[in-house]
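The form predicted alone is given below as one chain in structure tokens.
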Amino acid sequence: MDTINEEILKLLQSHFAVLNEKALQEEIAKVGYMMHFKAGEVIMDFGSYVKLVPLLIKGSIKVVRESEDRDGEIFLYFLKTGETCSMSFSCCMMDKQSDIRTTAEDDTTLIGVPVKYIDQWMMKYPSWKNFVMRSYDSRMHELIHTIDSIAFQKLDERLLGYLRQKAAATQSKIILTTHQHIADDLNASREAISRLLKNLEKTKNIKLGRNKIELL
């Protein structure tokens, strides 16, 4: 019989306080697993099936779209603590392949979930069916978002608010990454995002530094 993880039932109870359910609790605890990545390692690639569920404790994750023809991708949103990545709960359930990559945006901590009980857990404890639908909500809000983003507003703006939200991923201004990275996740020319940050640095909304961005 699995043994309860006394740390990972800890970290639940602090950062995952929706899971209220005691048994849900101790289940996650006995089949979950402890898991860490470094700042750019990837955690799940374009392709790849999932086998288990994050559930985020430590850090942020970002996650983008491969384009259908496979010759690009576009930024979607990050995951910040206390999040899952509801597209992960969609291929595991459908047992697809993964669309997606999610990539570590700074060092990163978390709980991930055997597939096998997902769906199980949906129809055992209404805190966690909860927690599901509340994931998808809050995904299906940002990807409206990002469309909107694409279809209304200016790369400038693009730009701006793709700042803004990675500061609030990593809870911090001081941005680490470089403008070729930038205009791979806005599906832009380096050359337009360069042009565009020193735009935003004469408005003073950024101050630009070697591979790093203030956000000011």
The other form holds:
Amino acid sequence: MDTINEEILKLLQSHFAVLNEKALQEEIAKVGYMMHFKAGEVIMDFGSYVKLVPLLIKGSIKVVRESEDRDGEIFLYFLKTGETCSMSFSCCMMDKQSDIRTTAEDDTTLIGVPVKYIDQWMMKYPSWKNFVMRSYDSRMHELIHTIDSIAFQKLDERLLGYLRQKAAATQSKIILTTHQHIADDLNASREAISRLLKNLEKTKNIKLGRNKIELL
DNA sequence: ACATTAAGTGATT
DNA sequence: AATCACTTAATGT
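Could you give the coordinates for the form predicted in complex with the DNA, as opposed to the form predicted alone above?
So here's everything in the complex, that chain up top.
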């Protein structure tokens, strides 16, 4: 069990440069799991217990909040390469159920670290602590951003922002999705999204196709 | 050719 | 802006 996984070691060095302590890298390489998810796969569902912290190597992960009663869900943010899910830190330290659902947006590769280590590493490795704090910080900012986009922005601005984020997460100007999916993510009706997309096409921001949106 | 699914439209609240 | 009721268009079998 305690052999160092060379593949993980390499990936850490290339994707998580901030975790620069050799001993830490080696520990992760010992206890981490390489995991792969296909596009669209649910990684962690609402209500499940979190027992792994993900370090994202490749692909991107969509994080959404589920509403308890109605079947609504709200898109929160995308996780990209080199990032981690700070929600999972708090969830697993408290041993609480997940408030969110994460799905693979693309084919995704990550290193799963069992939660029992994340706490003890905080004391042991300054770079780990730093990494955890930094991801909290950046996630807080993103959350605040999405909160006020919901509170203050009009739907069309949110839509454009969503498309941009999706393009960034996916590293491509071409987004493959349906109007219905977008509507679900933004908690809006399909018709509204269709109409707004039409406007964006007219104003030359995007180009529409079936199951396809191209950013210009 | 036919059925299914995505997208567009207009009216109503 | 949501919902409904429909139409039109694209795609798979």
